[in-house]
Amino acid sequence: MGEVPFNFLSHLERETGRIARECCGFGVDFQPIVRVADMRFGDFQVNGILPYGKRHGADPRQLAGQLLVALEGESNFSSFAEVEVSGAGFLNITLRVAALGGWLAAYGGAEDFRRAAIAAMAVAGRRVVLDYSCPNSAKQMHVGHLRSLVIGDCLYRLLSFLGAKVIRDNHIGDWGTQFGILLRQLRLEGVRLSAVPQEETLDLLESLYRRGNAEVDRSPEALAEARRELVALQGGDPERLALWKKINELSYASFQKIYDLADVQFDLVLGESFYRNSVARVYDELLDCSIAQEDDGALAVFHGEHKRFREQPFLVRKSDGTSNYAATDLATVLYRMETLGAEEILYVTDGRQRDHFEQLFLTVKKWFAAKNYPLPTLRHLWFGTVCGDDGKAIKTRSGEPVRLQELFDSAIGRAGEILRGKNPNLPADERTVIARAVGVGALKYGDLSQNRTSDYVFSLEKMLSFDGNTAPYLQYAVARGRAVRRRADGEALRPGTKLEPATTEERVLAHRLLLFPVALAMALEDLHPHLLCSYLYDLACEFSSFYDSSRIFGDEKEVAERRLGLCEITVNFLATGLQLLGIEPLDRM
C-alpha cells in the first residue's frame, strides 16, 4: 500500500487533480475540492467536476465516470480507496480498512503525529511575534481582557506545536494619554501611594481615573493640566518618572496573578515606554522618505489611494510634542525586524482596533519600502464581544466591566461545588486541584469554542455543563479513557497490534481519529482557534458512542487490544487537543 498519507483530505485533492490532468485531458483550472463526506456515502467527497464540465460543456457524470477509471488505474490510490460515482458528477471515497488501520499505527502515538504535523503544515522554523493581552497600566484586567488572553495562548500552543519559533510579547500600555490624567489627580487629591495598602492600590487608582477623566471630558482647563502632565513625564521628570514606574509595578504584579491562574506565560514583556526613545527615530524616517506630513508640532500619515483614510490621518505625534500608542506601534514593528527577526507579526485585539491596525500596516509598508527594509507579514487577528443577555459587552449590575480575577474566582468556585455533588468521596485537596483545572478550562473553552470574529453572549452555566461542546464534557472524556488504561493495568499497546476497525463504532471513531490532521489544517489557515474546538467535541462525541457500545474487557484478545488501541489513540489525540488549547487534561474528575 506504500506510505499512508498524513492528511488524506489534502492527498486526495492534490492527486485526483494530478490524475485528472494527465489520464483524463481535464485542463488546468480544474481544481477539485474534496470535502469529508457524510459517512453512509464514505470518508469523502470529490466536488469540482459539476462546474468544470459547465464550464467546457462536457456531462460531468461522464467526466467522472473517466476519473474514476483513472483512480481505479493507480496502484498507489486504489490500494487505499475505493471510488464510486454519485449525483451529477460526485465521486464518493471510502478508505480501505487496512488504510484506517495503516493510518493509526503510523500517526496514532503522540510523538508520531506531532513529527508528521510538523512536516505537513509548513510553519517549521518561521519566526513569528505573537502580541498578545496587554492590559492598560493602572487599571486592573476585566473580562474584555479575557478573548486576547486565552486566544492568544491558544495560537501560541498551536503555531509551537507545528514547530514555528514563536516570541510572546506582552506589549503593557504603559505610556499613554491615561498618566496624564491619573497624575494630575493624584496630585490634586494629594494621594500618596506609600501610604495605600498594595492590596488597595489599584482599585484606588482605577477611583481617581475615572474623576480624572469626568473632569477632563468637561473642562478644557483640566485637560490642558493632564497634558502637561503627560509632556513632563514623557519628558523625563524624575518625580512623575518615580510614581509612573510604581504604578506599573503594582499594575503587573496584578496582572501576574491572572497570567499564574491561567497558565499564560510571556518571553517579553515591553510596554509603549520601551520605544520612547525610539520614537525619534521613526519621526525622522517618516519625514525623510515624505510619508509623513508635519503641521503645527503634530506627525501625521495620509493614505491618499484609500478610499476612507483619504481624510482619517494617522496621527504619529501630537501637536504637544508627545508620542501616542500609532508613534510606538511603528517603533515596535521596526523593533521586531531588527532585532527579533520577525517574519511574520501578529496581532490579537479587539475589532474596534481594526482601523488603527489597517493604518499601521499601510504607514509600514510604505516605510519599509522607502527604506529597503525587509517587511514581515502583519496580521490582525481581531475578534469580538463578550455579551451580556441583553447582547451588549458585559458589565457588573453596577454597570462596571466584570473583573477578570474575579471571573476566573467564581469559576474555579463553581467548579468544586459541582464537583462535590458528582462525586462527593473525591478527597477536598484533590477537588480543589480539579476545580481549579475545570473552572480555568471552562472559560478559556467556552471562548475559544466561539468563532473568534463573532460576538458571544457569557454563560458560565453552560461553559460549566458536563454536556454539550464544553471543556468539562472533553476533559471527562479524557478522564473516562485514562481509567480504561488504568483497567488495563497500564501495559502499553503491544507494537504490531492490527487496528483495523471492524465494526461499523470502530470505522467511526477512526475515521474522525483521522480528521484531525484536517482540523489542524482548517485552524491554522485563519488562525481560527474553534475549528479545533468542534473537533474535538465530534471525537468525544464519537468515543462516548464507542465507549458504550463496545465492549473493551472480556473479549478475545485480539478485540481488547484492538479496542484498547483505539481508545489509547482517542486519548492521545483529546489530550493533545485540550494542551493546544491550554486546557489541562484529567486522570480522574
Second form
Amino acid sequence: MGEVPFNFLSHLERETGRIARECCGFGVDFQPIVRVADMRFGDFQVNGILPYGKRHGADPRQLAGQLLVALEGESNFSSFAEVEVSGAGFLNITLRVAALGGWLAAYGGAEDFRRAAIAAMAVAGRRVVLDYSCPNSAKQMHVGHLRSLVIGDCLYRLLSFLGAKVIRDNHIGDWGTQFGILLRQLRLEGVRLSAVPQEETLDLLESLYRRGNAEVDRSPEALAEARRELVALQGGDPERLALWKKINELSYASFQKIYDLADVQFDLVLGESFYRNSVARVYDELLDCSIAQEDDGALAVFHGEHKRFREQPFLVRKSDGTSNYAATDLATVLYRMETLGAEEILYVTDGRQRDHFEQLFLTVKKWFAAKNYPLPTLRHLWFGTVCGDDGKAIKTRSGEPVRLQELFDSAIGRAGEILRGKNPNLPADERTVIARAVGVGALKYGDLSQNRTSDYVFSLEKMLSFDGNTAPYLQYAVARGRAVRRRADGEALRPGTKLEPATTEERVLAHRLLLFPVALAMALEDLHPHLLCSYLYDLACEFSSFYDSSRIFGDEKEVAERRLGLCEITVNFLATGLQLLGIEPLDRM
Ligand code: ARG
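With the form predicted alone already on screen, would you show the form predicted in complex with arginine?
Time for the whole complex; same chain goes first.
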C-alpha cells in the first residue's frame, strides 16, 4: 500500500474516474460521485455509472462489472479496498482494516492531521478579510447579533486552522442615521450625558433613540431636523463630534464585555466613520467611470442587466450630501484591497441584507474593472433569523429584542444549575468555570449546528441538554475520553501502536474518524459550520457506543493499546472540532 490518502472520498472520486477512463474505455464525460455509504454496505458508494450508461445506451450493471475488474487489477487500489457491484449499477467500496489502521496511524495525531488538512484544502496563505459581528453603536447587542458573532468567529477559526491569513475586521455602524436621531433627541430633552452614571448611559440612549425614532417616523419636521444633525456631525461640528465620540466609547465597552465572554477577538475595529474621508474618492471614481448617476445631489447606481436593480437604485450618497451604509461599504472594499491586500472578503450578516450586498458586489465589479484594480473574491455569507416559539424574530415579553448579555448570562446560570444536579461533588469554583464553558458553548453550538441560511427556533433547554446534538453532549464525550486517558496514566498514543479495528464498534468508529477531512472539506466549501457539527455529533455518538460496549482496560495488552489509541484519536478530533467552533473542550464536567 502506497501513501495513505488523507481524504478517502475525494481520492476515490479521482481514482475511480481515472481508472474507468484509462483502463476501462469510459469516456471523459464519466464523472463518478462518491458518497459515504450506509455502513452495512461498505464505507463508500460510487455513483454516476447509471446516468453514464443511460447516456450511452449501455447496461449500467455491466459497466459497473467492468469497472470493478479494472479496479481490482490496480494494485494501488485493491491493496486498500474491496469492491462489489450493487443495485442497478453502483459500486460499494469497503476499506481493508490495514488501510483503516494505516490512515489512523498517519493522521490520528492532532499535528499530523492539521498538516495534512492544510496541504489538502488549498486555502493556505490566502489573504481573507472577514467582516463579522459589526453591531451599530449607541445600542447594546441583542439576539440579532448572535449569529454574525458566532458564525464569523467559527469561520475565522476554520480558515486559519487551514492556513489562510485571516484579518478579522469589526465594521461597526458608527456613522449612520441613528446619530442624527440621537443627537436631536439629546438636544430636545436637554440631556447632559456627563451627568448620567456610566452604567445607565446605554439604556438611556436606547430609550432616547426609541422616542426619537418614533417622532421621526411621525413628523417630517423631526425627520428634517435629525437629518440636519447628521449633516452637522458628518461635517465635523466639534460639539457633536465630542458627543458622538463619548457614545461610541460607551458602546465599545459594552461590546467588549460580550466579546470577552464569548472569547472572540478582532484584528481591526474600523467603523464606518473610519472611511469618512475616503467616500469622496468613491463618488468621484464612480462618476468618472459613468457607473453612478447624480440626481439632485444624490448619487445612485443602477444595474441595467439586472431585472430588479435596473430600477431599484443603489443609493451611495444622499441628496443632503451625507454618506450612507453603501458609501462607506464601497470605501471599505477599496481599503481592504489597497491597504490590506485582500484576495477575498467575506461578509457575515443577516439574510435581509442580501440586496445590499448583491448591489455592492455588482457595483464594485464594474468600478474595479473600469479602474483596473484587482478584484477580490466577494462573498456574502448570510444567515437566517433566530425565532421565538411563535416563529417570529425572538422578542422579550415587552416586545424588545433580547439582549445578548442577558442571553449569555442566563445560559451560564442555567448550565450551573444543571451541573449542580448532575455532579453535586464538583467544587463550586470549578463548577463556575465549567458552567461558563458549557453555557457559552451551548449557545454557540445551538446556533452553529443549524443550517446557516435557515431560521431556527431558540430553545435554551434544548441547547443545554446533555443528550442530542448539543455542545454539552460533545463536551461530555471529550471529558469522558480524557478521563480514560487519565486512567491510562496520561500515556499518549505510542507510535507504532497497531490500530486496525477488530470489532464492529471499533470499525464503525474508525470509519467515522477517517471522514473528518471529508467533513472539513464540506464545511469549507460553502462555509457551512453545521456540516462540521453533524460530523462531530455522529463521531460522539459512535464513540459512546464504542465506549459502552468495549472494555478498554483489563483485556490483553494489544487490545487495550488499540482501544486506547482509538479513544485518543477520537478525543483529538472532537477537541479539534470543538475548538474550530469556538467551544471549549473540557477535562471534566
Ligand atoms: N452594522 C451592520 C448591521 O448592524 C452590519 C455591517 C456588516 N458589514 C458591512 N461591511 N456592511 O446590520
